[in-house]
Each structure stands twice: as C-alpha cells, then as structure tokens.
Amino acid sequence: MNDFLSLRTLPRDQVQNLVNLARELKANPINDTLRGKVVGLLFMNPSLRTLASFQAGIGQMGGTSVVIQPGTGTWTLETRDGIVMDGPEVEHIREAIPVLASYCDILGIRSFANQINLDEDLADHLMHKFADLSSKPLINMESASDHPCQALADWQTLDELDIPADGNFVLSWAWHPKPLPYAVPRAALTMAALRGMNITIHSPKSHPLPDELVAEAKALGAKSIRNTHTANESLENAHVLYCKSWVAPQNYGDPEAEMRLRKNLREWCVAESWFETAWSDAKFMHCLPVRRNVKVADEILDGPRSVVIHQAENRLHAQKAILTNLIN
C-alpha cells in the first residue's frame, strides 16, 4: 500500500487486514514503529477528532506530527491551475505539497468537496492531484466524495460489535441546517459493501444517492442493496442505522434550490421510534460531529444504542494501523 486514498481500492482481505492490525493495536497501543518517522497533517478544513487521534497515535507511536492549518499561522493555498494568483491565496500548492513532503515521512490531507460540480467532486480529482504531488506516502483524511479513515474504523466498530458481516446495514438520510456532500456516505457505503452486507438507502424520495454511488457499492459486494422511504420498512430486521445527511444531486451546486427543496424535511431526525421494526438492539452510528435532536434526538444519542463513542475512539486505532502500513 502506497497511499491510502480509498477503502475502494483495496482487496476485501487488505481492509480485513488492517482492522484485524486496528484491534491489535488497540489492545497493545505503545509502541515505536514511528521512532524518529515525521508525519505532516495538513488540515484545509476544520478537524477535532482526526486532527486529535492523529497526533494522539503518532505519538503512541514514537513519532513526531507537523500540523498545518493554511490562513491560520501559515500561508492560504491555492488549488487551481492555470489561475492568476492576484486573489487572497498566496501559496500554490504546486510548490507547497512538494515541500511539505520533503520534510515528512507521510502526508495527510483533509480538503472537502467544493459542492459546485458534482462529477469533479465524485472523481475526487483534488485528492489524487495532491498524491501526484506528494513524494511520500498520502493519507486522505477526508476528500470531497471520501472519508477511508472513518470507514475503516466504522468496520473495526461493527467487528467488535459482532455486527454480521452479511448483516443488515441502514444508511439514513437526516435532516441539517446546509447541505452536505457525499465523503461520509460514499464511505459507509464502501465500508457496508465490502463487508457484503445487505444495505438499505433510507431517504426522502428528493434524496436519493448518486446512482453512480450505488452502483459501485453493488460492485464492490454489497448482498443486496434498496432504497426506501419509512423508518419502519427501512428498518425493519436492521442491525444498525447509520445517519448522515446529504445533497440532493439534482441541487449539487445550487444550495438555495436545496434549501428549498429541504425546508419541510425536519421531521427527519432519528428517534426511537424509528426502531420499531429493528433488532431490539439495533445500534446508532455517526461520523461526528452531530447536530442534537436535529438529525437525532437526545434519547438515542444518550440511550444504549448508541455507538459514536465507539466509533470515535477506534479512529486513533484505525489510523495507527495505516501508518504502520504504510511506514513498513
């Protein structure tokens, strides 16, 4: 392994590989596989639990983390080619991600979807510009239509869980104040296909995925995959729900369309009720961070199904197992 860009690029078996090494380290966290090693994290967008569990694990490690935060103590960048510089960003990252990487052992980058053109968001061009740029191993710590590290840790979470690999995987639409792009779900539903679940898309009819999206978590093992549209049939024999929100594609690009087009969805905020039809303990999975009782109420977030916690500490052990992959 390289660069670790997407789950989507790896054999079933090398994601196996790497929770299995997650869990591992999870149980025996100390060690120094990344004794004098030098890791750059390089955050375009604002970070708590990658920025923290990244250099919690380096250091774990033994190593030493760079972190670089452009417009806050170091230069904005520039992503565009062929632009005359004369607007506020002051560095090219033609020349920053190559320096970057001349003082570091491995790279790690967090730049989310400009939400303007959705077939250069879906191909996340960015992301692979930056690993062309990069001498040293990449570690995408969120693109524009990605999220590997957190689906990584999600499958470590629903091993531990003794979630069934051919088990029954919601993927909910949820209301939120703006739109969102397509990293957290594209992820998860990566993540579900490659474990060969039997995915079901919970949404309003005006949100469905990209179809490409399904497609290629068919492609990738999903069992089987539906959409449907009521809590109780979406969840019905679920062993967990997953929420996120996302853009309607046909709005991609166009927020006040979405807007409208959302204004009478705010109904759709997970509570138990929702459950009805679900294993008696079906869990509740979220990214975070999480808006309360706007996609999900207090009663879930607080109540015994809920796993964010869980899911939020396995990023340190997911992580840490890609950098030893990737260091090695």
The other form holds:
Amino acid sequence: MNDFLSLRTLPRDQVQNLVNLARELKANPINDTLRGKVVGLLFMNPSLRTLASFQAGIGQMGGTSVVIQPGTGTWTLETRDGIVMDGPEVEHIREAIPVLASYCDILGIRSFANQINLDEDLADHLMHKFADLSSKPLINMESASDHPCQALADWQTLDELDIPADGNFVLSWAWHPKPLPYAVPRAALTMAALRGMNITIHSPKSHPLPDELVAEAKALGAKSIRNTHTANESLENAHVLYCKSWVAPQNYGDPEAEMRLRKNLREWCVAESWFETAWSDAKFMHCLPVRRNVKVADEILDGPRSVVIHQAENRLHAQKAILTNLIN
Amino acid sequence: MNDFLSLRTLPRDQVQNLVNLARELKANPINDTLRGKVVGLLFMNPSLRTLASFQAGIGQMGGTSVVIQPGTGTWTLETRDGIVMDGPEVEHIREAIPVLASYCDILGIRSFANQINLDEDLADHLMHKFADLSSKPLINMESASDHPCQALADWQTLDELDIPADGNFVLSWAWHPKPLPYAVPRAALTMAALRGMNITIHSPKSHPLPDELVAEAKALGAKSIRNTHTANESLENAHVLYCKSWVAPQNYGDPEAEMRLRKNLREWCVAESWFETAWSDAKFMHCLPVRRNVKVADEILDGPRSVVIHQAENRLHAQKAILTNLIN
Amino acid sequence: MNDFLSLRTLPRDQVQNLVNLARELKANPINDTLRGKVVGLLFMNPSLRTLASFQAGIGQMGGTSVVIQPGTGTWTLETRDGIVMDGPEVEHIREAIPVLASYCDILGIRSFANQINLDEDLADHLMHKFADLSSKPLINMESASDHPCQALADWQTLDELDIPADGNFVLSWAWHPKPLPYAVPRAALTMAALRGMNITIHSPKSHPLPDELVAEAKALGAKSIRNTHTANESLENAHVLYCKSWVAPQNYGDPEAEMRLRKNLREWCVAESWFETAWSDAKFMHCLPVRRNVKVADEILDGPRSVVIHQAENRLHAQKAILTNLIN
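Switch from the form predicted on its own to the form predicted together with a further copy of the same chain and give that structure.
Okay, now the whole complex, with that chain kicking things off.
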C-alpha cells in the first residue's frame, strides 16, 4: 500500500487485515512505530474527529503531527493549474504539497468537493493531484467523493457489534440545511459492498444516489442493492441504518434548485418510529458531526440504538492501522 | 481525585500536596509520566498561558496534547439541550465531548461565562455538564465562575514568596472596558480562604462581589473577610494586592447598565500611590492578560512589586501536578 | 551563540559550521537532542514552511513545539510602549514574551515589517525588543528586515548544488501586487556576501535596494556588487537568479505611491527568455510562497532550473542545526 486514497482500490482481504490490526491496536494502544517520524495533516476544510483522532493516534505511536490549516495562520492555497496568481491565494499546491512532503514521512489531506463538476468530483480529481504532487504516502482524510478512514472505522464497528457480513445495511437520506456531496454515502456503500452486505438506499424519490455509485457498489461485491422510499419497506429486518444527507444528482452544482427540491422534506429526520420493521436491536450509525433534531431525533442519539460514539472512537484505531501499514 | 473542577471541593491538605508536588516538578521538570498518553485541550475561548503552559508541561512529561478550538478550523459547538440544530452550530457537545474523551486520557476544557444567568454561572452549570459527558478525568481550564489552575499556581507563588498563610490578601477591583464575570475573583478568594488568609475586598461601593462568594470564602476558612473602598484603608499592612475587574452583581447580564455604572471609575487603575499603607515589599498579582495603564500602571508592572510573570510561570508547574495526580 | 537573529553578526566560519551541521542532520535526521525540551513558536504573521519545518524538526529531535498565533485562538498582542491599552489588544508583549520564555527552552518569533519607518525596520527594532524580553535563546523566524533561517537554508542549497563560493549571484526584482519589505532580499544579500559571491542586483531603475544594504553586503565580504537593469546584462554568466519583490526605498510607508510606480512593471515576471546569457544550468531560487505567473512563469517553476523545493526542504535541516547549537 503506497497511499490510502479509497477502499475501492484495495483487495477485500487487505481491508479486513487493516480492520483486524485496528482491533489489535485498540487493545494495545501504545507503541513506538512512529518514533522520530512526522505526519503532516493538511486541512483545506474544518475538522474535529479527524484532527483529534490523527493527532492522538500519532502521539500514542510515538510520532509528531504537524497541522496545516490554510487561511488559519497559514497562506491560502491555489489549486488550479496555469493560473495568474494575482488574487487572494498566495501559494500554489504545486509548491505547498512537495514542500510539506519533504518535511514529513506521511501526509494526510482533507479537501471537500467544490460541487461544480460531478464527474470531476466522482473521479476525486483533486485528491489524485495531491497524490501525484506528494513524494510521501498520502492518506485521504475525506475528499470530494470518498472518506475511506471513516469507512474503515465503520467496518470495524460492524465487526465489533457482530453485525453479520451479509446483514442488512440501510443507507438513509435525511434532510439537511445544505446540499452535501457524496463522500460519506459513497464510502459507506463501498464498505458495505466490500463486506458483502445487502444494501438498501432509503431516500425520497427525488434523491437517489448517482447511478455510477450504485453500479460501483454492485461490482464491489454487495450481496444485493435496491432503492426504496418508505421506512417500513426500507428498514425491514435491517441490522443498521446509516444516516447521511446528499444532494440530488440532477442538482449537483445548483444549490438553489436543490433547496427548492428539498423544501418539503424536513420530515426526513430519523426517529424511533422508523424502526418498526427493523431487527429489535437495529443500530443507528452516523459519521458525525450531526445536527440533532434535524437529521435525527434526540431519542435516537440518546438511546440504545446509537453507535455514533463507537464509530468515532474507531477512527482512532483504524487510522493507526493505516499509519502502521504506510510507514512499513 | 477524578476531575479537577475547583479548589472548593478539595480538602486543604490535598491542595497543599498539589502545591508541594508543583514545586518538586519545578525543580525536576522532565519525566515520563505521560509517555504514550494523550491530553485533549478544548478551548471554547481564546488563551495564551493556558494553551502554552499545558502544551509545554505535557511535552515535558513525555505526552501528546491535542488542541481543539471550535470555530478555528473546527466545527462550532452547540451546548443547549433539546434544540433543533438548523443554525450555524454543526455539532453538539453531547457528541463532541464523548468523542474527544474517547481519544484522550485526560481532557481540559475552557469555557467562559455567557453572563446571562448568574445562578447558572455560579453553579458552573456548563462545566459540570462537560464532566458528565466525559468518560475521562476533566480539568477546568477556566469556567463561568472558577479558574482553579490559576488558583493553584497563585498559592504556589505565595508559598514561594514566603507570604504568611495568615497574611493580608487584598482582592482589588479595577476598571476594564468590558464587564467581566467572577471566575478569577472567585478562584482567588477560594485560594486565599483555603490558605487561611485575612481577605480584604477592595472595590467601589457600586461593585461588591456577590454575597454568595463572600459567604463561601468565610466557610472555606478565611481568617477574616471585609469589603472596603479606599486604598489607604484596604491596603493597610497588605502583603498582596490581587487585581481583577468584575461586573457589579446587580448588572449581571446587562452590559449597558454596567458600562453606565462604571463610567466614572476609570481612576481605579492600580498605581504605586495605592501602596502607602501596605508592607513596604507588598506584591502585585494579576492572572494576565492585563491591559496596561487601564487596570494597572506601567510603574507597577515594570517595578519590583509585580510577580505576574512568576504567577504565570507557576501555571506550568501547578498543571503538571494536576496532570500527575489525575493520570495515576 | 545566545540568539539567532541574523547571519550578519556571526563569523563566516560559524555560519559554514551551521551549514555543515545541517547537512549532517539531513543524512541522520532522528536524534534525542531536544528530549524533554520545549520550543515556543510565536507567529505574529502567517506561515507554512516555517511552521511545518520547525514542528517537524523539533519532533525529529524528540522535542515538543508550542505554537502561538495571536488573533487565532490567542489574545492579540500590543507591541508599543507606554500605551493606554483600552483598544482591541488585550495583552502586551512585555508580559507575553517573558511568560512564553518561562515555559520554553528556546523561543522562535516571526514578526513582519510594519513598513512605517524604514530606519526602525532596518534596525530590526521589534525583534531586538523581543530578544531583550526573552530570558531564553531567541530565533528570528523572519523579521522586519531579515530572514536568517532562510539565508542559512539557501547557503546549504548552494553548497549542495556545488555553486562556487565566488560564483555569480543575481538578486532579481519581480512585480508583486503588494509592496514588500526588505527581509528576504537583505537575508539573501547577507548570505551571498558572506559566502564571497559576485552579486548583481537586477531591478528596474525605479527599484534599487536601500544604499545601506548594498554597503552592508560589501562590508560583509561580497567579491563584487553592482545594480543593473536588463536581463541580458544582469544574468551574464549567472549561476543563480534569486527572485524577490521589494518596495522602492523612496516609497517605504507609502503603498499608493508605490503601486503607481510599479504600474507598468508587470513584465518583470521571470521567464526562460531571461536566461539567454546565463550559465546553461543556472538555477532559479525563491523563498516561497510564490505567485505563479506573476513573479515567475510556470515554465521556470516546473522546469529544471527551479530549486525552490530543495531550498524549502533545507529550512528543516538548517533550523535543526540552529536548534542544536542553541540548546547546547
């Protein structure tokens, strides 16, 4: 493994090995694997879990983390090629990334979708550009259309909860005040598909996922995949509801059209009543941060179904497995 | 000791032991107590001493610190319960705190008073909520109405200066362009009271401290406590003047009324002339940051009375004593 | 060496020893020189290379770095003496620096020119004030009119590229949307002069460097020094073009006059055509960040002349040599 950009390009066995290593590191968290080593963490966007879990994990492994947040005490970065840089951006990634790579042994980068061009975002164009510019192993800390650290932590969580490999996984849309891209839904689909699960996409008819992502999940090994629109049908025998909001594909890059489309969808806020047909101990998953009583009701987050803290904790362990793999 | 939220709830002996340990760590600063350990530092408000002294101390003890500053590269946090989160805050402390606690061995949190409800602030409602949400030991890095790290460092400073345990301690009001809450005055009163000192509150008649705080100091062991209003009377035989500004209790939550009330009080800026009746080598204390020539004249800060740098340095040692105690 | 404020005040041999040590540390990067030690890094201005390279280097040496960025989660700082601090600044450097020094073993400070008074900036008035206020060794991480860490890394780069000690060094002006001070040009002049090089200042006639800086370079040991205005003449047999923009001395402190003066100088953007008379493998140097296609064309930065990443990497090694020297 030279970079960690997506679960999609890794063999299933290698992903399972990473999960198993994460569980070992959870049991024995302190080691010297990163002694004298430096991990650079470049955040083009805000973060809490990613920042804290990487720094904590690197510290537990004896290493040093260097955090760079352009615009917050650091020069703002230009990403476009061939441009005359006489505007607010003072440094180009063509300099910034090789320089950071020269100081570090591993580089992690977070960079969200700009939501202009769907194809470019689905190709994770910018993250691959970062990888090309970095002479050191690169970790995708969330990109335009993927979030493999989250996916790995989620797999670990499902294993620890003894959710069957071929269990019933429901990816559910929820209302949100902003149109969000496909990074988390795609990462969750990838994970569930590689794990061999039965996948249900639960969403309003207006909000399917892009066809490419459904086809991709099928090709990655999903036992089955379908799109349904009512809680009773979608959650039948469900082991897990994984909640996330996303923009309708037809409105990608058009936030006003999207806000009109979702105007009457505020009742898409996950509640206990959704779980009538699910397994009695079906779990609620979300990658956090989550807007309470907007995407999901307090009763769920404060009740026994929620495993969101468990998922978030596993970010720490999963990422330590990735770092261990990349440093060797 | 499970948390470090206030000196008020600790036996006097335990506080003295912490001070003694701080002095030992000052003599021998480097150890491995925190090797492989992670301390999370969550700042809901700005900081210089607290940030730098915790990070330095954790490093000297072989540990890793993780700094989270909501709004500065990190999601803004909601603290209110039961709210529909469709506004600017994207994450609730009910998720953020358990998640951070899962990454860390100890958590420090700074969160100032919102100055709306005096009773709620005096009860340190929010800091106790943080403690309830954290599965790991919590350090109060300054809260709505307490600042126990400062209090411990101040006690150490008084000991190192050989100020008698039953010496004369003057807590003096000063003018400030903003109405400030009771965190530092209460922490100073608590410390002086536990230490057994004679306490004078020196303030304009319009600016007493809340009665609860005076009663509390008496109950904690103050040898005596009084409120006086002229420098000559207040500083008679004083060993220490501890300077701080605070809002008048009757104006808590009403900044306009407070600014009108203090309009003519700009002469409350500590100067050498205040010390006429004090011991000749009486000391000037302040927790910093301090506005020069607003709260205190240059002549004091640049002269032999000032021990503000000594106090600030002791934050480092005092906090290492707290960390040592909590990690064991 | 008690502080590291400039190359100007160091004997040539000591600078060469630092460069040699930097090259050794590049070959063997991991050590325990800073174990248990704390280095404070105070940034009054933004940074990427300086922040990342210092933190990385300190980590590789087993130490802890503490980063303070006033205004970004930390109180804003007042630098003027004798002022009544009733404005936005809440802490004075007369407290902040001694306090930070008390937590750290070494202090690094970055503070750009305020471009009001040329004499004050050329005297590096503020950086010397910081040095006076700090009880610990101080590193100049770029000041009003110097950048010795960059100069040291540049010397190392020239040595590693086998550029002759008496080679031909061209410091070239370039257009920039803002009037910039003399920190980098002076540091580059100092370095080239101490190294014994033939120096050409290549600039529009309107944009010489201040006479003091030219005289200073001569006194420091430049083999020769001249100011020319056409690429063909300036770059004849050049080994290196070092690119930087600066304000015309007559417009120091008058940005509007300066912008009028440089209005027609946008063609001062380094391009391959400039190198016609230079050595065939002449190098392009720049301290970064650089505005692409404003100060220098893509063809240069993406071509074989550019050594800007090499220079930036050497910041890491040069600074570790400085830290090693100061901690002993």
